[in-house]
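Take a look at this single chain, the form predicted on its own, given in structure tokens.
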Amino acid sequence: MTSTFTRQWPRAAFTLSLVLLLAGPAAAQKIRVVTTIPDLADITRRIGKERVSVHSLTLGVRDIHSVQVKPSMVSLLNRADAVVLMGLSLEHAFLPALLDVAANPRIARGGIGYIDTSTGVVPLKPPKTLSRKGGDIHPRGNPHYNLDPVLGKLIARNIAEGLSKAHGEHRAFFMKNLQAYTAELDRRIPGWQKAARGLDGVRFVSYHDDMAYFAKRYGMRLFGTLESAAGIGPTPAHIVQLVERMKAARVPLVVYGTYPSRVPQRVARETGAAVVPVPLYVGGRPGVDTYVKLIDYLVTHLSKAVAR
């Protein structure tokens, strides 16, 4: 018996070999990836394709403001091998938390597997003061910048880049696909202004002050928000007076994401204006699932409106 192992242990050891130098990086665990949004979900699979296997804790249908915490988050989290956030604070009022019942050091702030994809990012109106008197005020600045699609490349940047600095044997994979979406967005980019042009100077109302990046690369100026304050829902006084604000200066758009429609259709039977209910994330209207997908839908359907 241990004569005819000796012999059939040199042919085993070679097809094992084999197999592994054929299989390649797809015989390798794949790199557990858990982000906060839809968007950096479709992102992140750009950028790491078959070797990436991600995770979204939120729907691009939910309110990211008011996330429902579950256990299953927490078990993501601590099998993940990166965790991807937008950061200034948006996802503060469940992340943290988290993060610290996770109990994973590689994705701890701080930690080679956490992902911050708002590093160079110039955050808008930064508050003036942080008193709550504001609402629900993100102290850094507006932090909804995924809807600018020049900053989306900023994100695939920052998640190359720290996707390779967690797994810098992956880094030259990493960072052709990154140059491949890049090329991807660069294409896109002038077309989406050229249609755009229409948004150009046009007042709006939006429920929360969400669409800041989206309307300063394509010129939209916000004439106010339902909510009363930031985080804090619409006040029936709140609604007369912008009503009535809103009748003075012929607003021409209300637009409303993941909210409850009946205030929006209100405000616009009121004073006349095209309502438009629009995605904030992937996956926030049927068809959107990615991110080209949803500035695609966005530029679209709110230059047809303003076009009636």
Contents of the next structure:
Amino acid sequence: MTSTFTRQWPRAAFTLSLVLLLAGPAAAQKIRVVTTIPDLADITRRIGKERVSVHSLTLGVRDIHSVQVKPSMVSLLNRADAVVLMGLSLEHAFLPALLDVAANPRIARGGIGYIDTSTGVVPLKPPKTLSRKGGDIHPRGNPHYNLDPVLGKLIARNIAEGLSKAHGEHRAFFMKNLQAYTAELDRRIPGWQKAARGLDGVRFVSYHDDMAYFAKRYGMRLFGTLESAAGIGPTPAHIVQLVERMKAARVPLVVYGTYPSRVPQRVARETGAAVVPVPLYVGGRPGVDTYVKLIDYLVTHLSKAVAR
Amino acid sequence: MRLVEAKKFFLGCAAFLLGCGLSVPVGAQEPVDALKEQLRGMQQEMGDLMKRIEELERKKAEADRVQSVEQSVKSIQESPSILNPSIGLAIDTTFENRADTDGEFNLRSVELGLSAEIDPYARAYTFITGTADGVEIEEAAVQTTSLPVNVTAGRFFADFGRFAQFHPHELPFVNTPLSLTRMVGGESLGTGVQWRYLFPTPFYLALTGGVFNEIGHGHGGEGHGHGEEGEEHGEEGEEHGEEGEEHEEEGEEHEEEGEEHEEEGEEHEEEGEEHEEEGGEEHADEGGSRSLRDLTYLGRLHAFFDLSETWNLEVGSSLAHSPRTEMEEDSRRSLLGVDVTLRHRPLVPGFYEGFTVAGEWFVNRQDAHDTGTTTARGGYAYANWDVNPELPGKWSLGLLLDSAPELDNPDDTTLSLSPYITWAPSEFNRLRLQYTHGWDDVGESEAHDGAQVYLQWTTVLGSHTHGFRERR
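Having seen the form predicted on its own, could you now give me the structure of the form predicted in complex with the partner chain?
Expanding to the full complex; the earlier chain stays at the top.
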């Protein structure tokens, strides 16, 4: 009896392992999506609902331009069915290096699971010359289009199309959810437009030029940046000059996103402008846990600051 | 004739219908008019719809055209290297004040990097490095991108430890720690093949295996022991010192030039010998005289844990084993390395922006026929603080501790302590000031003892990505 068991147990163990191996993927039928920023993760969840599992590589409080490359990101990308990114070289500091070692052809550039949501976006402020004299430039133009809710609809469409391409069997489901999400944004956009009327024509200073699309949507005008050039921190001479110009022009607003608060606070103090820490991504401030809440927060807090 | 008959027939029908129409009672005329009106309205509406469809089709065609152009422009802009590789150049220069020299400018390296995707399955890269000693192809490798296992082949930095895989200008301090130089040979450079498997675990866990002719400048079967490697470095330092002295002498007495030439001649002879040795090694490579025992075998287990949103821990253990280090029987060498890195990055940046504490510890065991078994232990540890003192650029402060034994005589050690400060005005431009104080028992080079000051300036032109391997 013992000898029979001894003979049989390797076979039983092998069978059990095989069953577990096959049952594992079968139980986890969800489409594994990795996004670069939390905004894309939120929108992907709205499109894919229970049929996707979504991870964002970065947190909303982090500066996307200096993301720490972590091996755990490689593990996520290695198993992903799709990667959703902003494109326009926003993620150039970390994503290409990760994709090189992820060993996952599905999500390699040009792969079926490589979803670039900038398709159809007309980039603002493309650089006049492609030289690093302009700092750490984005060759195709400003990549922070996530802050325009109208382009939010385009992001959602690109995600739905991208997921449908790789997973055609879910196309109707994704498109139905897209329709519902687009309808929700369509309902809210006029309200935001109305609430942001006070922002029309307001000049402001931003730490980095990351509010360009939001500003364009609501008529705000960028007066200058605290950075002396894209990706190059504030220099004393630049700040002195900027403060003088702000005083002369009576610029009422300073905003900063994922950057240290001391310089913006000081500039605001010296010029009498209101200073607002703004979330640039979902999760950028407490309670801002969806894309809709992100736009809500920006419209509400900036309008309040300007009204004061 | 038939046409005339047909016309007559249709005219007759029309007259009949008209008659019928006229014979309709007056009360029934209104619905007909309403129907006619409705028909006209529908026709008008249909015409408008057709116009709209045509307009939409025109717009769609235009949008498709724009999207197609946009896509092709995007592809070119995002990947200008589709036909040409990405090109980058890193220049690393220093001013050094050491025990053996009052002051010396060094062009430490100029590194030309090229990389591109070969096809959907692989990418290739090369780094051609020029130093005061000449130009060499430091790395030239092909790496698979679509296999479940990452395979790299060619000449490249083997996956041994952490900083042995860094080009020196990418290190967080000025010099490669001496422990790394003596134990591994500075960089884990090797010609061979390596594969890395990523386990499907909830955390990052990777296993690397590899086979190389040798790893680093000495871990292998080509007859160069580590002691000899260390001596070579020492000699380099001494040679620099001699050069300085020679230049002084040039200014004073021309007669000594002849001696210098003689010395140079000797140096050239030595170089010639070195080349002969290298040629011999190459011949060994090509001629197939190397047996499997003369190769170096690599294994590495590497894990990473996100402890929280702000803390992470990286640990690795590497083993390089050479069954025969020299062209004689009964000589073998094993090098074990353990590396640990703990990082913290606060969620809200202020003056304090992050902290890294890391270290590597090596145990080298070599069994030689004539000297018996020798075990040497050494390593380094460093701490690095990223700070934002409201000044332009990125700033960091650090402290490096290094303990480097002599491999053949492990009781003799070189200890050093190096505080340093780094300022990077941009991602592509960096200055670093480092003070090093050494306590040297080995006597390999005067430069290892006493106070040393380094000022390093590193710049990068064009595209420069060492990628995942050299992450901080």
